[in-house]
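First comes one chain, alone, set out as structure tokens in the form predicted on its own.
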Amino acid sequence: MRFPIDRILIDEDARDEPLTEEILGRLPHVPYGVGNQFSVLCRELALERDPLAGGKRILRLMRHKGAFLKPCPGTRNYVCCGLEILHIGQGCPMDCTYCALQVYLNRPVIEVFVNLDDLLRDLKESVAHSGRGFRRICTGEFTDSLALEPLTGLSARLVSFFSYLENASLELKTKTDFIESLLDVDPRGRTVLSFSVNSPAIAAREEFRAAALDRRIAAASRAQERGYRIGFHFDPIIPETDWSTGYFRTIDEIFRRVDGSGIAWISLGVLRFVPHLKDAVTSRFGPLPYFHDGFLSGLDGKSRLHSDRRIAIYRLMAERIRSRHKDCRIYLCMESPYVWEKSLGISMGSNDDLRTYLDDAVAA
């Protein structure tokens, strides 16, 4: 299955590419221009009454003129865990109704960088020059890791690269069940594969054009089985009303089809958002219940929840986690020192003290 795309759209100096080649090869029937047509096209986007819907069926290919290997942003005041982003393009084909990228990205369709040999280069070099120790790298913070891999088959490139590097591990974070294009790859210990995750309600109901819950953790057993190691992350955690009671039962799931000793982490998050995002989403879904909870401005001037609605919260996922496997590490996504010690009993002071309790899943 891939995501439909209406229109293929060219930048000039991206045309010889042999990743463009690739592309239109197995899009054989879909109309593309090449040249500067990008502009206009975005001005028309913007007199659509929802402009994103539009872009996400529309393909820039493009070449990335910038550093590939970027910091993750992280938030101010809370405790980051030093990952690093590795940019393989933006947008995404899926339609979250949470989703931040409505109001952090500038342009709605979805490009993808096909200047692949600049990408390997970089990231050869800043790791092979890199003074830092272990690196963990991540190719999903800006647009989903294997919603296009059926058109590009770039993260199977990616996890065979990676598989030679002793300094530095890979990270595919997806919410699709595209892995056929990784499982003849022999990843070698150095790629976390991992599932986006959520109550099976929300799934359903806010995760738009993502795959079902249930074939995403099918996806994690085929993929573990082929030596991947696995990861979950369940963020956004929306606090509905008996909202443990469906958390639970995705717990459960992936424990029971899952070998918890080979995931590598299982991250939790709470719903928070730069408060833009709410009219964002009112404006393309209507009014939305659980963006009208009893939310605070942090630290980092994002609407949250109360933290003792989170140290609530994230305890009782940890326990229903440790009592399915007592040893599975358990990380918070930018929280404070003082929630992960109430939540979870760890210490967790600084940024190198969480990228060291990360770094230790994959670098041995």
Contents of the next structure:
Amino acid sequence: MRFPIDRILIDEDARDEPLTEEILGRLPHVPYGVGNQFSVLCRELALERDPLAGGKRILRLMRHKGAFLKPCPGTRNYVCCGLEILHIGQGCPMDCTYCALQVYLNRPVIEVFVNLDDLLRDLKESVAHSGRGFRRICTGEFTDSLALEPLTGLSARLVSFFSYLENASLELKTKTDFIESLLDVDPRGRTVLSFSVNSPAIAAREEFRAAALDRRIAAASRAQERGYRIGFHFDPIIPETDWSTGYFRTIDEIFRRVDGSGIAWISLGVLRFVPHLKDAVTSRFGPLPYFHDGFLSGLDGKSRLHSDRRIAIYRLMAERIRSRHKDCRIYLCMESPYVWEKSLGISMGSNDDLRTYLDDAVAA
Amino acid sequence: MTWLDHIRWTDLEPAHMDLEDRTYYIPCRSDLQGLVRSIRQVGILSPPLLQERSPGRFIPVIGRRRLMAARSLEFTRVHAGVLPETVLEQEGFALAFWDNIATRPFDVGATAVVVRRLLDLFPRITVADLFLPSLGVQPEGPRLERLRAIGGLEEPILAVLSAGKLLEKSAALMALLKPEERLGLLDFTESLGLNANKRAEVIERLFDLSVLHGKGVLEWITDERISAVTGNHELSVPERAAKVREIIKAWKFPELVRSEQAFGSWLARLPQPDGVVVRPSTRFEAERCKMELSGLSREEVERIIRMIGEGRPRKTGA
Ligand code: SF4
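Now show the form predicted together with the partner chain, given that the preceding structure was the form predicted on its own.
Expanding to the full complex; the earlier chain stays at the top.
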């Protein structure tokens, strides 16, 4: 286990779950408590100057009582990829300065949903009974998909579960290299193992406790050898001065070590954020230059750089990627049809267009 | 509380009081003259409370402004209570707090100073449970820390904040600057006669530029393009302010300003009938434009539509 965990809180109704036992067994020296200490602890944390600093070292094991599968919170005016989120927990032990979860989640601790039977039942019913076509499902929206894998082994189970599904694929999205548990499971083409990557400088400077960039790429290469489709997410792209040098280096390194034909997709997303993230980040880390660039209020209220700048960035990134593998499936995360057309030369008029474009990468 | 038993009532000379001392300071920026007039007429009805910090040196706990008024009226003696030196600063400040909060609302500048002092004196949980509810400040979330930072700002900035001429968010940004930078920025925005919202815009943009480019705020506001405007006394203050805001906008959003200029030049080449307004897409997020037509009557709108229609090339072919 690589991330520091100082304390475990177990909700009363989660103590008898098998996954609770497993996790405790893997953290024998970490003190834990069962019962209703959670609200007291949350209040204590909330009063701290930086509740997340302490919260990221506390693990809460709990039962999730709501729906496990949710649509991705896309917004109007921008083309959404139609990914669905499998809610396995929330919070993350890593600490990226730009992380949207800093203002998105209302509890600072890391929560693991240990009622696995409910999760798998929900998933099975939803996938089996949906009239919808192919489903792309991801676990890495409210947490990192693999950050707690050494403790939970959950992703390996999910890979196995999805390997027998005809009409759905799983995407695991991570900044770790915790892939050991996955290597002995045959994904049968139904899992995309995706790595969030960045320029070497941003990865080293802004992604605290994440695996070093070359370890992520090495993990991608190993997983590919074991039959996994691979994805890469350049998100957020942070266009500092001379930004392209670092990003190109990462692109080159990816194609040096990973077979381009086995890459399901590469997504690109220039930094965008809800306006109050900037204040939250400043209060945690002090003023970070890249948050003070010329961000405008976008059509969805999020702060975005001017479309001309985003287009220029996407165009250069796409050119570089295509120069390494010309058929690489590149997509833009939450961009308008105009930006799609201008930067990638792809007509992506609607959410359905993008859904089909990405389904094609995994449905076969 | 134990302090009540230890108060000694006596007459003190205002000259022996250190009214600048900030140990128990709770700001109140309302005009002192009203209080001076009242005390001149009827004297000090409610005796102030001081603490003897060292033999013969008294600092105000409650009633600082009454003492300032008495001093300006050249009173030689004031009847006052004296707390012994042994009373803790925590107790003394709590006294001052409850005495003030009961009688007047705190503006944001006063709240910030008080929050800062409370956080210095008490554990966070005590501040949250005991004091913050009366101040209307949420203990959770970033505002508490923001107020703490603002509470350490220089008096001229706090005064402008208390007067409502500076937004809390602007003060929070100023707290992240060096003292000479923020005071320079205050003078700069004062000289342009900006209201609180425009001041907030200018402060935020200059702050952003300074962080992004690693170049201090003072360098930006003394840039020759700005100086050419601020030094141009043929322009009125509002004209100068508008030009300065334009320059700063172009620094902060160069692509946006370029897009606006290109759009404006394109539009200028077209005939522009009265009643027709053409706008670009929001933030230039698409090439799409919007044409708005307005008229005082249906007839007028019809006339405009016909005029536009006539200007349209005829359809050709079958
Ligand atoms: S790895 Fe992802 S979820 Fe974790 S802190 Fe970084 S951005 Fe947030």
